[in-house]
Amino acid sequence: MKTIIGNWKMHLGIRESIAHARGVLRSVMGHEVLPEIVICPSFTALSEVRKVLVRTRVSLGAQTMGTERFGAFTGDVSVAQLDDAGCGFVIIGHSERRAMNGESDAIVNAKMKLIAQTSLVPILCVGESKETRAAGKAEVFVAQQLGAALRGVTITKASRLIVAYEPIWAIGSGTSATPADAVAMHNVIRESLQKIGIGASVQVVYGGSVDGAHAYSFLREPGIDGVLVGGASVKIHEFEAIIGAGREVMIAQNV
C-alpha cells in the first residue's frame, strides 16, 4: 500500500476547502485500486471537510494538535477535540512548526506520548537543514530527532505510525531530493526506529516539494511507502496526478 497525504497548510478557507476535498473525491471516482488518501486541512475546516469525506475511502487528518488533554490553554486544539472532529490522522513535528512556531524535540515527544492513548495515527516528520546536510551529518541528526520523539513512547503492534522524511532544504524550494538521497535515508530511519524497538507498524513516507512530474519516481520505490504533498496538494490537477502515480505503481507492483 502506498498512502499520499494533503497537506494543505493556510491556503483554504472553509468553502474553498469543501469543494477541493470535492475535487478529490472526483479524482478517484471509478478507480478499484487506489492508494491511501489522507487531506489534512485548517482546523476552521475540519468539521465540513468530514461531512464531505463521511462513508469515502479519503480520510481526514490535521496539521498539528496542542501538547495537553484539555484545559486553559488558548489557541491549543487537543488530540482528544481532533478525535471529535472525525479525524484519524495528525501531522506532528512539521519543519514549519519547529522553526516558526518553536516546537522542540521535547514539545515533538509530548504530543507523541498523547497520540500513543488514541487511535489516532501520527505522521512524525523529521529531516535535516542544508547546512547539516552539507556537514555530512544528515543521517546522525536525523536518527538523534527520531530517537527524541519517541523517548519513552509506547508503540504495540496494534498501533501505527508515519514517519515523514522531509528534508528542510528541499521543502518550498522547487528542488526535490533524488529518489537514490530519499531511499537511502528511509534506509536509515527504519534501522534507527527498529534500534529503539520499533519497526513492524511503521511506513516511511518522503515529504519535500513533492509534485506530479516526479512523485512516480519517488513511490515506485519499494523503500519509499508514499509522499506528503505540501504545495502541490492544494492544486487539484497537481493532487490528482499524484494519486494517479500512486496508482500505477500500485498496479505495476500488485501492492
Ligand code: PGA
The other form holds:
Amino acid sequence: MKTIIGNWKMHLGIRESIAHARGVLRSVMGHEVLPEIVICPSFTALSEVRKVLVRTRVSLGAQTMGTERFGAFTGDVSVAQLDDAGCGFVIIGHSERRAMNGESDAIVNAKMKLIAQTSLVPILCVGESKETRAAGKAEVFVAQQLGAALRGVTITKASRLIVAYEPIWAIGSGTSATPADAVAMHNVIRESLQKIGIGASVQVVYGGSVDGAHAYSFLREPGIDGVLVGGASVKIHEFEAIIGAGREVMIAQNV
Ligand code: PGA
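Alongside the form predicted on its own that was just displayed, please also present the structure of the form predicted in complex with the named molecule.
Then the entire complex follows, led off by the chain already shown.
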C-alpha cells in the first residue's frame, strides 16, 4: 500500500477547500486500485471537507494540534477536538511549525504522547537543513529527531505511525531530494525505529517538492511508502497525477 498525503497548508478558504476536495474525489472515482489518500485542510475547513469525504476512500487529516487535552488554551485545537471533527490523521513537527512556531522536540514528543492515547494516526515529520546535510550530519540529526519525538511513546502493534522524511531544503524549493537519497534516509529511519523498539507498523513517506512529473520515481521504490505533498497538492491536476502514479505503482508491483 502506498499513502499519499496532501498538506494544503494555509492556501485555501472554505469554499476552495470544498471544491478541491470534490476534485480529489473526482480523480479517484471508478478506480478499484487506489493508494491511501489523506488530505489536510486548514482547521477552518475541516468540518465542511469532512462532509464531502464522508463514505469515500479519501481520509481527513489536520496540519497540527495543541499540546494539552482541554482547557484555557486560547487558539489551540486539541487532539480530542480533531477526533471530534472527523480527522483520522494529524501532521506533527512539520519543519514550518518547528521553525516558525517554536515547535521543539519536547513539544513534538508531548504531542506524540497525546496522540498515542487516541485512534488518530500521527504523521511525524523529520528532516535536516541544508547546512546539516552539507556538514555530513543529516543521518545523525534525523535519527536524533526521531528518538526525541518518540521518547516514552508507546506504539502498539495495532496503532499506526507514519514518519515523513522531509528535508527542509527540499520543501517548497522546487528541488526535491533524489529517490536514492530518500531511500537511504528511509533506511536510517527504519533502523533507528528498530533500535528504539518500534518497528512493524511504521510507514515512511517522503516529502519535499514532490510533483506529478516525478512522484512515480519516489513511489516505485519499495522503501518509500508514500509521499507528503504540499504545493502540488493544492493544484488538482498535479495531485491527480500523483494519485495516478500511486495507482500505477500499486498495479505494477501488486502492492
Ligand atoms: P512541498 O511541501 O511539497 O510544497 O515542498 C511539502 C510539505 O511541506 O509537506
